[in-house]
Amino acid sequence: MSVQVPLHNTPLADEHVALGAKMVGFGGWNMPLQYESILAEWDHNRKTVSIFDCSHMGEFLIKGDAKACGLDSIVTQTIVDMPVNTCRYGAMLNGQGGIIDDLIVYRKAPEDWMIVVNAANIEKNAQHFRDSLNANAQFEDASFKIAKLDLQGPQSRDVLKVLAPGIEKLSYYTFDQFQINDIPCLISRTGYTGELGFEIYCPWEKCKEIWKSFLAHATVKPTGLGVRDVLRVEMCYSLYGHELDESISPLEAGLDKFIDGKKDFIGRQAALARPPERSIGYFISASRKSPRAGNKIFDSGEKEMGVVTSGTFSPALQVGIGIGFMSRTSKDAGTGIFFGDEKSKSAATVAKRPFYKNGSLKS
């Protein structure tokens, strides 16, 4: 008999229900899938501004010298040279070179750090940090103390600067401390939709007040997990559980530029030991038919050569798009391939990333 595990709620669970959101279990959390149609939410994000409840993400607070406390050995990226108030994307690996998780490092002060990790991996990641840091580090899992709201879209800066004056100074992958309604918030500018975007980290118990302040703005609409997945696939961004997991090496996953091969880190030797036989690739369907995770990928001679990890219909391109692992010899842009199974195959063409090229991300 299966045991049903209760889902965690974010501080906004009742707000989502009251707004008519369709709820779904995701990574151990009860989350809004969508409020309107996926197409309507996509259109609003690409043209104006949307707000996402991302309070399910994990936040770890660490104090200590990055090298002396062991933090530097956990992350694949260089972090010791990070200026204060900057963010940096990277990953952490297991001893076999597989990806435990991808993450973003925030440097709040010379020896004050915040690490943002994926929701489904919070417990596993926290244990990895505790096991890997030494007595020179102070570690706190603050995932249920810090809530996270993401304001995304070309008009996000115009909306946010009214509530948090001064955010105009934030450049890409930087952050600072601000006040919203006299509530202290850490606000960063990274984004994952391809549009200009800001992340608002606030006290868990104050999240609802800030959420309502944003929704009081005429142009801001709440947006769910469904369209977020479409937006990230259009940008060719990887998602843990699809393009990333503990059986996948960072070289297979295309994370080469987020690895500092000159420093020592957990899993380095195993990850860099040999070139992978496959790596992540991107393709565009010849029709509106969308690939699905688990579909096989075939070369032009219909010989199996890979597997789809993510796929969706792209409102921007009006065709299906996909991400998947492919033979490294079959990834040249313009190469004809197929996706599907032995009984039904659909034509596609290998493409360069990203699929969506008109975003406001760095504007």
Contents of the next structure:
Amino acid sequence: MSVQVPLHNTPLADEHVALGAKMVGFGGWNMPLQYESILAEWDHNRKTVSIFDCSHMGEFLIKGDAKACGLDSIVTQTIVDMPVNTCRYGAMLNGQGGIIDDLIVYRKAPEDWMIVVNAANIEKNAQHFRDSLNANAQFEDASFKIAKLDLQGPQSRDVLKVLAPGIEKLSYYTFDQFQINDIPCLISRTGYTGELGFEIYCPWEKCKEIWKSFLAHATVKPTGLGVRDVLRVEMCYSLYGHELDESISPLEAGLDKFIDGKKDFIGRQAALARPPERSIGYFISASRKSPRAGNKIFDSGEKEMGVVTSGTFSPALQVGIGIGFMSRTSKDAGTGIFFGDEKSKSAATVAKRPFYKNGSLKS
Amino acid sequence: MEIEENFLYTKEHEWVSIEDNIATMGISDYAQEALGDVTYVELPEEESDVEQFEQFVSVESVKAASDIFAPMAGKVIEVNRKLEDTPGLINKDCYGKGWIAKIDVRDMDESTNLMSAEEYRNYLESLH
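What's the form predicted in complex with its partner chain like, now that we've got the form predicted alone?
Full complex below, order starting with the chain above.
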């Protein structure tokens, strides 16, 4: 017997269908994969401006002193010195040093925090916070109250500053409160595409109205999860379930610089106890043939030494690109490797991150 | 969904057009639409022998790879080298410039294992 769990809908599910999107299940949510061709959506995002419905992602609201309430010992990154209205990327670990999820911490006031987590992990993460925070912390899972729209692309600021005057002042990884059509929104200069972009957190029931305001703009096109994945692989951004999970340590995942080695946090000892044998690496196919998650990785002598976690065709490079765990001895940039299986191996070269170097991210 | 009237079709959505014992094949409009933008075609080797319904080509889109099966048994006598640099021809013109391979047919009787355009149209309807 199989039990079918119904998918969650974002406030925009009907809008996506009306726009002709191909819908797919992702992390327990009914989401748009693509509205037109993935290559066309890629092109529009990298050259103009696109909007993504990311309301499936989770938002937790925490009130309390970072140290006293226990938040500081849940996340791997330094947060006590964060200025108000900045955000910082990091992760949280289980007792064995495996990654429960990656996350972004927003500091709204000295003792007022928002934590943004992956859609598939909302319940698991909320439980971890409830179990790990001290009794003096206030915790709320606001994932179904707060919707999120990502406006991304080199022209995103030009579009957004008309609807939300003042956003021009936001520098990378900062945020503030704004109004769009008199609706209060938290807007941060963050994203997952490698382009200049903003994430807009708004009330669930007002999301449709804001979405329509953006789409009324001639240059803004809706964009699905299909191209979102291509964009993030081109930037070598990790995705939970691929490069990150509870069996992977932050050192294997290359999260070294998002770990505060000077503080104590859950999983620290186990995570830092031993250098990993394999760690994350990036490679470029010698042809248009693209690596796929689950492919094996072989060294220059065709000996197996790793596994592909994400792979796609790169519209920017016009060849296949891949991310995977590989032997630390074989992952210097320029090293020749192979991907595929025993029957069919394809040549590739280890590369430095990111694959796509011309993004407008910090412009 | 476009279906070429005089072609034959497989359940895996390959089309074939047979003239003077030579079978030209590709993938149907339904297949290219389902795949999305084709980014790479792994062509079969010329002079190789294939069996009917044997996997002999791989077509990749941005996010996935799909197996393509030979609609007729025989010898591969020509492949569409234009697909190496412009695989998007399969999306633009799947029944014409996006053809994949030509097979010198070994046994014409095997065409009875294929569907006519009308049968294929009914088959597509049965999938939904």
